[in-house]
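Here we start with a single chain on its own, the form predicted alone, put down as structure tokens.
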Amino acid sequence: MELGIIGAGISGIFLALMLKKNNIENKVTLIDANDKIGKKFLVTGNGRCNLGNKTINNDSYNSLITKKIVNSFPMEDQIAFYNSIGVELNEINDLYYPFSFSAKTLLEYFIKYLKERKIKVCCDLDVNEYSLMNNGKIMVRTSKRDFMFDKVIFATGGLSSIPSSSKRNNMFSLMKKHGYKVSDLKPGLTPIVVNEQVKQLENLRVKGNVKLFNGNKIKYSEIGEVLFKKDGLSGICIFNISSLITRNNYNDATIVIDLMPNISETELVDKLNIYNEINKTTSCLEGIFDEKLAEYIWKVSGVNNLRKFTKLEIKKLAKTIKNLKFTFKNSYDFTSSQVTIGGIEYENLNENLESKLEKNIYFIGEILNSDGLCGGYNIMFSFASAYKVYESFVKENLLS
């Protein structure tokens, strides 16, 4: 049997590894539009390669179906598979990484593993069309040559991290042409633009309890680091918030940062009063915060004094420090995003992720309407969806 995997990203590579781990007979071909496979894999976990997460909650994934697929191939089973192909993992604070803490090292190992098992890798090929032939075969037409397969698995991912100038074919347009329902595509896990003027804080990093409000209702909370950009906010917790805003179409989103979450507002007032008395010629905020942030705080607090503050002004400063607010304007574009929100709808597929519209056509990974938050969730889904297809092949005794 000849199997064609269109897309040699994370999910495509995982499926190829599974298909060839215990069998040499079936022919597997990986086709990718890039000049090298696994390019997006290299930036996962900031290059440290966050492969998974021990904890899954209601916000981890966009839908119950996505979550169900991941739960069908839980992290302990994924770890066992990594071990079975010679890959050792490390666990740190419920997050899993390769022992090398290097996405580059792991990808190089995968490439060698695939080569050893004679998996054909064809790069720099745009898939223009595919057709179901009368003999049951599937013809895949690319920019340079045609292929013939018994089964085709699309693992081409979403639109994230693709430069806006890219001329690569949009697989979603091709799928719509074949009758598949595709939900709106939007950038997820991305920095956000805010209405406030934050250019003076550009490149400054702060830690705190970051909360997402829609109107006056809190929707999400996370302790994390925020990086200020010239027009907005970035950082892992902000990426997560950006996805939640987009997923849920929040139209009145506010991000509130508690810069000192370990003490109450009353305790902070007492502390600032003491520091205010100690400092005669400097602001009591400058012993706590970066000078630029200290200036931003007193400005948005509405206080008049620059150095010495009244009791009322101290209360205003404390309230601002505990509730530094930013109003959501919009997200950054796909070039800056880590995952695509939206994609091919599950209603097009059966429980094995095979098409209901076209026999022997399958879909895995980010091309589906599936997205997770930061923390290894998207790689876990890529792995689990690949396993779903592999498992169906095993059950049908298709792997010789």
Ligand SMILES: Cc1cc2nc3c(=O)[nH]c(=O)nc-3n(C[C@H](O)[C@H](O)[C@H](O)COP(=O)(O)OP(=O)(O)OC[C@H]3O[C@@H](n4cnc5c(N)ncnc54)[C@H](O)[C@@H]3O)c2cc1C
The other form holds:
Amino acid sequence: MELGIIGAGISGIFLALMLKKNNIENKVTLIDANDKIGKKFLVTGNGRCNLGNKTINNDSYNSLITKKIVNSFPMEDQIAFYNSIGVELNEINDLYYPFSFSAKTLLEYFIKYLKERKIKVCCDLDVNEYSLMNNGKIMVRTSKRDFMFDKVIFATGGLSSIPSSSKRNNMFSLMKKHGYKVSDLKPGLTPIVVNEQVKQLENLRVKGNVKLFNGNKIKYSEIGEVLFKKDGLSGICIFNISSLITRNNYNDATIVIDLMPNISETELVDKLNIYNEINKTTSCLEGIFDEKLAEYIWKVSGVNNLRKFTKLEIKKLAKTIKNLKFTFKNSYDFTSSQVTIGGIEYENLNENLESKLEKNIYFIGEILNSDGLCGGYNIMFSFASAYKVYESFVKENLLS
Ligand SMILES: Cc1cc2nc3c(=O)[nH]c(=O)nc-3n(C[C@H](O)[C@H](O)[C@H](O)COP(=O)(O)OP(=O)(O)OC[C@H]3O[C@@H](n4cnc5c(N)ncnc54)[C@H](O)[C@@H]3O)c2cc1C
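I have the form predicted alone already, so could you send the form predicted in complex with this ligand?
Complete assembly follows, chain above in first position.
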């Protein structure tokens, strides 16, 4: 049985590890357009590779199907698999990482593991077509040569963070040509552009309780750090919010930051009144916030540029500090995004992620209409989707 995995990124490598773990003799070929395999691993989790999460909640994934696939190969089973190939993990605040906290160390180990098990790796090959032959085989066409396989697994990922120098074939267009339904592709986990003028706050970081509203309904909240950009907001909680806005088509989205979530508005008013008395020439906000943020706060509060505030003005400032509001304009594009929202629709596939349209063709990873929030959810899905296909091969007795 000749198995071809198209795309040697995160999900393709996971599937290869599974196929080679118990039987070195399995004939597996990994094909990738890049000059090296697994390049995406290196950028994950800021080079630390956040590969899993202890908890999954309603927002973690875009759909129940995606969530179901992950739940069928849950984190404890994923950890057991890592351990079974000699990889130790570390957990911090529910997030899992390789023990080394190094994506590079993990990837290098995977490459050595696969090499030892005689995997065939073909890099610098851009897959541009495939055909089902009369003898049941599948011919895969690349920029340089053709391959013949019994089963082909597409693991070519999404459109996010692809370097502009990369000229690889767009697999979504190819799949549409083969009759697959591909839902709209949009950037997820991105910084966002806001309607307010925030240029003066560029590069400033603030911590707070960051809430997403659509109209006057609260949709999400997360305690986290926000980084101001020249035209908008960034940071993990903003990435998550960007995905939620896009996934749910929120058309009246606002982001409200409570800059002091640990005290109530009334307590804050009392505090500000005291600080206002202490300060003779400096604004009472400047002992709390960066000078630029202090200025931004009094400006949006609609108070005058005063060093001394009236009682009413103090109330307005406290309200702003607890509800610093930004209105969503649009998301940054694919080059700044960590995940693609949309992809091959599950209705084209059976529960083993095999195509209903073309026999012996499978799809795993981000090429599917699957996306997770930050926190290891996307790698968890890549792993679980690869496991679905592997499990079906085991059930079919194809690997012995
Ligand atoms: C900056 C950044 C940080 C991230 N951090 C995390 C994190 O910490 N935790 C987490 O869970 N997720 C993270 N993600 C998301 C995660 O990396 C992806 O969800 C995951 O890589 C998807 O795996 P995949 O195998 O589907 O696609 P990929 O890993 O993107 O692999 C696809 C592969 O297919 C190849 N390919 C594509 N087209 C062709 C073609 N025509 N011919 C041949 N080969 C082709 C590509 O070269 C690539 O190697 C991050 C993403 C980014 C961009």
